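First comes one chain, alone, set out as structure tokens in the form predicted on its own.
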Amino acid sequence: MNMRRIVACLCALLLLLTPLVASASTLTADAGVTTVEMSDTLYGLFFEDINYGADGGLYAELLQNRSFEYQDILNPQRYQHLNGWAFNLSAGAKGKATVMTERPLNENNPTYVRVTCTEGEYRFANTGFQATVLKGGIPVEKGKTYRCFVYLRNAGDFDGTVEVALTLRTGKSLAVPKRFTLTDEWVRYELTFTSSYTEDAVLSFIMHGTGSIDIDMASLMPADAFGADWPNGGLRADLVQALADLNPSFLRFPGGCIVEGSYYRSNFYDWKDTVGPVEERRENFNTWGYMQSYGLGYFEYFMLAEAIGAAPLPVVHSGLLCQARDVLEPNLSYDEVRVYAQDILDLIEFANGDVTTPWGALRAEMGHPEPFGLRYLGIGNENWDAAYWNRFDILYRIVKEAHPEITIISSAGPVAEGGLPQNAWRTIRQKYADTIVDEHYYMAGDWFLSHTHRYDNYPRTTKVFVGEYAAHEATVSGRRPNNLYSAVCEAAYMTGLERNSDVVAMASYAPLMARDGMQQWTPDLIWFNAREVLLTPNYYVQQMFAATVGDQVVASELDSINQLVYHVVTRTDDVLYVKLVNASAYEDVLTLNLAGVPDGTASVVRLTGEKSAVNTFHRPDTVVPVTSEMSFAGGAAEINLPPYSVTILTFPLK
């Protein structure tokens, strides 16, 4: 090897060993020069019962399949009605559990179980969510109180008492049990347990006597559930807090694909099935493969939205079964769509109607006589082409004629690019320009980085709702990860949403929640298990941006050789927000030249770390925002932007 080649190789080696050199950028803005008014509903939530987000999640019910209605819609089997239940747990006891439908509790709850004891103390128990044959169960905590109710009936030949108890699988009691003598009619029995231990429990029904009893609609909930006085029993408090901490301006519910249903018409999501007493709500099989108890129903969604300060945004189907799936029955005909329109009008009445109206009266009876103030309504989810637009037109005209004050959300289809959204937008601009257009897309992180200017050239005549989006990174251990890089890419994209928030009226990450080990889709904003809530880097980005929404976009210019630094500057009357995203592997030294900003101290909130870093239940604080301060004088300051970082500066203007 000659000397020239040796020198060249040494130089190449030195380049590899040299630390990444910081780039330098300059951001210039004048707080007094603004461009567009910002949407006051920009950041919100989209909730769908996917990944056991409702049953087993946000809904506080601790029992799975509490009323024995579980049955797969495509492969129904009688044994499925016993999902979540275990029996013959008492040593030496003999008996059986039989699925029954004669003389049910009510027509919407047609299945119950008849438990027969022939010898010993036969025990029948609910094991809760995510339990296996040998471990897991209902998470109870020492000193915490739980409310329980169950409908019981003597099948006609039972001689003895029934004990309702919170126990271990071994039979060890965790709280004081209670015994009941049954009648030959359905009776609702209520009791409370205060657990003496922190354990994975089961709710046991122990037969002290022989013969048969009937069991239906059992429930166990924490007494301190959020909304414990609601008809459904309430919501899981720590998950509600996680939602409230996102400071959402709207709540889109209940889906998603579950709104349209899959395969059969009976699988349509009917909002009327979800209101009224919980024991009379008709359960439905979930598009994502499990039952919806509807304990979390339309009344509870409206109540949740109100509680967290979010505008309710319900989505109803358009008469189409899910277009992305192979359906087994025809969609609603146009005449049937016209009839179905009354259900939508009834929904608006339920939300906003006077208490003298039938559906307004039901709302009042459930505990909320005041109207919920519904202003938005989505018709259809990820639908496209004539099959959608012909049905949408019928529903749109009927709703607008009866309620011109309601803003309707239309669908641009399930993808970001190509013929489907182009055709949708063509139809919308010609006929439905007064709707807000729901765009959905799940793309690689780099796509989001290269499309931060997506909405720069959209016509300003029709508003956009980015109803579902998330950065999808390569699968790791069977999951697309909620890593820092995906969150940084989303943050970069959100600077473009803010810059164009005169046309982008709303945006919400999706999916919102996932129960660890029971998920069907990744990534997800919030993860949880039976006892803990895990916040992702993506969650913190949403939280940081939603906490610093301006009223106006401020004109600004970034001079940088680093093409992976993104920014937006906004303001209110009182503060100036500077949002900075460095999606590169290099540190960036940024000089700020901000006219119209008085000398003082700015707050700094920053999210940064290793590119592939994730939060886990064992290490939940691997990537979390860190708050600090910086001085600002003479209209200038300098700040370092670490690699893979999101930084938000708040400057007082008064």
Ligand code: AHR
Contents of the next structure:
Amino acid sequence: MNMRRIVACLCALLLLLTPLVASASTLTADAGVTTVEMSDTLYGLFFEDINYGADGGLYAELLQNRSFEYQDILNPQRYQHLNGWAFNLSAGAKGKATVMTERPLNENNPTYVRVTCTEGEYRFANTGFQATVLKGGIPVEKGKTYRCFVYLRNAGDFDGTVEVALTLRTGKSLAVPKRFTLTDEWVRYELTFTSSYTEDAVLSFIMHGTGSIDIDMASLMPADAFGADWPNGGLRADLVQALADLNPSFLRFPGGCIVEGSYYRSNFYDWKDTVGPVEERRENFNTWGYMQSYGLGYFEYFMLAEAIGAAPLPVVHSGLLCQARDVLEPNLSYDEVRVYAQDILDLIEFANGDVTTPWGALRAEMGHPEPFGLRYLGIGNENWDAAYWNRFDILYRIVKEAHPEITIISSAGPVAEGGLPQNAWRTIRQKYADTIVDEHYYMAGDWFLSHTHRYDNYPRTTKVFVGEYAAHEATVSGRRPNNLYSAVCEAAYMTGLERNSDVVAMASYAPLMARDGMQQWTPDLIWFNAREVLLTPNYYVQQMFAATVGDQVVASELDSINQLVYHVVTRTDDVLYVKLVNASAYEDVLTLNLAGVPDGTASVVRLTGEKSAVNTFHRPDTVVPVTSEMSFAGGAAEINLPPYSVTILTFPLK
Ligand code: AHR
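Right, and the form predicted together with alpha-L-arabinofuranose (AHR) of this protein, after the form predicted on its own?
Next comes the full complex, this chain leading.
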């Protein structure tokens, strides 16, 4: 046990023996004495389609398995083409739905469904996400308009019309439907619905007549989705708002493990599958056990990044299938990696190339002739050992030679400590010192508290991207909770990131989003269901910190008996930020001695509550930041830091 730990234990013991006595601390700083320049990209977002974050989440599509390409990750040969669809819903009707592949809509979208009606009004419906036997999973609101399109074809013998309708599962109509007479070729039919009810709906295809029709690529989105004017539809507006409110400086996408894919080479995330018209995007199964429609594809990621003021940071695979999973096919050989490098160059062209280049032209055609200003590119998500570095080396050299302006992000593996990151750093320092190193670690809250000095002694030659981190507490009801304690531990750790933000260039919590009841991973920063967004204490910590990033770190000293009080002081030309985290069970009475800060009023933003408190859909405001003011005069003030609290003070300097 080192001296610091012994002191911490003694202090904790002392505090335990005197439970009602608050501790006392003194923080001393001079606004005029700064240490390091802070990174202007410190806090950003890491988005991955995990927990139905994209399909069923951020992507505004309300239909699940809209083009019948669904397949099961554990059984990739066993397709589940009718997942999300219900058939024979009309009483007395007879018919069937058959999965077909002859004469498909296009080669990237090979599967469709032939619906045959032999008697009555046969009804076939998409039930959306999280439907039940009684209710549809498409949340519609009274007075709100939805845009729909679908490709339909008369299979040859259908005599009648097809009604496209927004209905309850029982069949009750919720909006004015539309009928179509089909031709023998695929035709895209478009319509809008304005719902007369707030209900959990399905999208019904009702056959008025006997014979067979073909259905493929149906879509339903709110007309007021964020980016509804983008060529392939937009994003769920409330979730985009939650992201924008985090004031992110970068957006890392699209993963995470999904970048590397699982088991098969065909599961590598190929950015080219995700651009162009949605009906021509080749869907793929997801490492997390569900299908990726790629409706939220590279174009949409770039558009989102631009809209929320974040620098785009795509991560591409390195030619290795996910190293953390069993693989059933060989990784790309070195020769294959050399060929694959062209895909990465093409991606840079898609993002930044002139509109006269092939990929720049596609970007323009999709509605964004101006370059997206790509500056960062991750090669590999969570990789290690020679298998990675040999492939990385090939890709690094090819990209650097063609695009020296791009900063490459390298991987330091999946853990915080031990041989894997040590070996990675050795290689990086020898050969790739100009990369930014992506460190990933999910650790207990207490680990974060005891590692706030992790970066104090990192050499300043190579920058760090804490690309994935979160405090993992013991599970409660099968989930690792997003409780206040985990958020406080992350906040404490983030004071260390800020103090070292000359070397820590970027940091992002992970994972970002989860659909309640459909999650594969906990904890997650933002939870949502079909209609609501739930912000966690961890979200508020990220938001509070990202709203108060200084330009420089100010030298400061904390004199405290309580070893669980953490702090950092930073400044811009206009304001001084004091971040204070009390991770202990005891109130701390803190005396602030701040030189160079004029008399005036400071704003105080505070997050606190019970250690185990969580926000829920029923009680979303259990832990929320509260803003107040505090007067400051003569260079000193006193402030009480409640147990388990994060407090950010902003002092005007002018
Ligand atoms: O954030 C969840 C997963 O954790 C990511 O997909 C992966 O990179 C890491 O292992």
